[in-house]
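Only one chain is included here, represented as structure tokens and corresponding to the form predicted alone.
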Amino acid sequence: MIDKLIKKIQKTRFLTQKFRADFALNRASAGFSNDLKDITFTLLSDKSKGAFIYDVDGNQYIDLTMGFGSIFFGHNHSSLRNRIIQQLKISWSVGPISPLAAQLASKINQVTGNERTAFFNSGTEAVMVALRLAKAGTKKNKIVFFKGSYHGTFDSLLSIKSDSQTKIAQEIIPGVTQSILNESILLDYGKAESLTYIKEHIHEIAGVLVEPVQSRNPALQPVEFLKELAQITEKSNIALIFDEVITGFRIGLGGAQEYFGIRADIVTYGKVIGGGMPIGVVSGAAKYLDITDGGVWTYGDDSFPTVKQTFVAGTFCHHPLAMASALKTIELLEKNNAEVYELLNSRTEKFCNALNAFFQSNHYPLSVSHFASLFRFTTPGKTKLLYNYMLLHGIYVWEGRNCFLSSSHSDTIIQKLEKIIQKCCFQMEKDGVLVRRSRV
């Protein structure tokens, strides 16, 4: 497999090595091991269309990364491309605010039921601002988040370990010091003892940040836990923050809030809504969003900003291309709301069920879980080589291993996916890296 893959991606390997000294790219060393050193790289691609990407060697792959989940309708979608080109001809400048930003904020509030909306450059920035608003609004300083969640790259959330007694997140990454983690409380998601901890520390907790369906563990969907969490935070002057950067606009226009029937105080969005353009969104209750601008006032009377403001900023927060792309994305989602979601979500469920049936019938120690069009493989031990085998046979999954289907993944393409994955498993078994479980 290694020899064949090296031959297949010669140009990717050549360019990766050529520019390694200049280009500091963490993904180019992801999962490094001496055994797999020669196939440790991130694929270089210069072309994409629909459900496919093409590497610099000219190889075609069925894409399961889909822009880390930001490409909902398929690569180079004609309606989105045309809208971006149209906006390019008008303006892509920043400084004055594009009127598209106000239109987009209004549209987001309309389809999600949120009260106010602000824009930033990425999901990480949106989460960062959401925490700031929670602390400013409650005048408390601790943030609770949960093991297994992913909230981007903000320093105070970069930990997977907590003190057994205090539950304070612990320093584990070089450059992320303990001092910046001391206001971060890391608990177990879905566990009753986590709710107990929150109840016992309501006087110091400003916000509870939750990925309603964890992108790294989509099988875990603790709806009763979430409902009780919402009740606790509502009564305790604690901001309930839903990180919907991945789930937002994926399960439906109303996101996880609508799906679970739970209203959060602050919600962050990204990915899908940008239509492939960089975007971060902080949305939710006016109580918290007013802290960005002082609240609502009107011309021609004695009204004025009544809320003490925090500081938010960013050169490209309201970039016209991102605003135009996001407006077009919502338009496309609204036009065929029930159909597009029902079809894509059912395709994903059927695909995952078929794979699990195959794994089980062959007693392979593999499985796949999903939520909406997000899915993720469980690959213990050496079975992680599945991703290398898939790449060899024309399926691309990025190093973080979250997978997504788009509306461009037709039934025919999905059937092909199933056959390739089955072929990979049989080959892995033949090569001795996939061993069947003992039958009981």
Ligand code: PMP
The other form holds:
Amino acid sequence: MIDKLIKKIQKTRFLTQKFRADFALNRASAGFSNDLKDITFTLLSDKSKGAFIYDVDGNQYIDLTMGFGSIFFGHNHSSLRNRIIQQLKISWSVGPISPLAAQLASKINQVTGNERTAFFNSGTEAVMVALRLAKAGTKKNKIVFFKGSYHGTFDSLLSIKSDSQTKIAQEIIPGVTQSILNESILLDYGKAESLTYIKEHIHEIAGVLVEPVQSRNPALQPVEFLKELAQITEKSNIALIFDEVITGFRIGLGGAQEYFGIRADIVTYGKVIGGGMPIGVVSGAAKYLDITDGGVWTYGDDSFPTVKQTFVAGTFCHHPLAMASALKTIELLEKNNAEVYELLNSRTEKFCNALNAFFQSNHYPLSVSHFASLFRFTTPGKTKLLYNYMLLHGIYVWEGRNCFLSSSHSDTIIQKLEKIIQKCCFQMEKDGVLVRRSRV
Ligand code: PMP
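Swap state to the form predicted in complex with this ligand from the form predicted alone:
Full assembly next; the chain just shown is listed first.
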């Protein structure tokens, strides 16, 4: 497999090596190990269409990465492309705010039931602002978040380990120092003890940040835990923050809030809503969003911004291309809403069920779990080579391994995916990297 893969992606390897000294690219060393050194790379691609991407060697792959989940309708979708080109012809300048931003805020509030909305550039930035609003709004300083979640690269959330007594997140990444983590409490997700901890520390907790369905563990959907959490936070002047960067606009227009029937105080969105353009959204209760602009006031009377403002800003925060693309995305999602979501979500479910049935009937120690169009394989030990085998046989999955289907993954493409994955498993078994459970 290694020899064949090296041959297949020659140009990716060549360019990676040629530019390594100039281009500090973390993904090109992701998961480095000596035995897999020669196939440690990140694929270089300059073309994509529908469910397919093409690498610089000209190979075609069925894409399961789909822009890390930001491409909902398939690559290079004609309606989105046309809308972006139309906007390019008018203006892509920032400075004065494009009126599209106001339209988008209203639209998001309308379809999600949130009260107010603000725009940033990425999910990370949205999460960072959400935490600031929680601290400002509650006048407390601790943020609870949960093991297994991913919220982007904001320093105070970059930990996966907490102190066994205090539950304070611990320093594990070079450059993310303990002092920056001291206001971050890292608890177990879905566990009753975590709710007990929160109840006992109400006086200091500003916000509880949740990825309602963790992309790294989509099978875990602790709805009762979330409902109880919402009851606790509501009574306790704690901001319940839903990070819906992945679930938002994916499970349905109302995201995880609607799906689980729980209203959060602050919600962050990204990915799907941007239609492939960079975006981060902070949305939710006026109580918190008012801290960005002082609250609503009116011309011609004696009203004024009554809420003490924090600081939020950013050169590209309301980029006209992102605003146009997001408005078009909502329009497409609203049109045939039921079919878009039902078809994609049920296709993903059927696909994952078929794969699990195949793994089980062959006693392979592999499984796949999903939520809406997000899915993730469990690949213990050496079976993680599945991703390399898939690449060799024409399926692309990025190094973080979250997988997504888009509405352009037709039934025919899905059947092809199933066949390729089955073929990969048989080949892995032959090569001795996948061993049937009954033979262990
Ligand atoms: N929150 C969640 C739940 C995410 O999955 C991600 C990115 N995968 C982020 C936040 C960060 O978003 P971005 O990469 O746009 O900064």
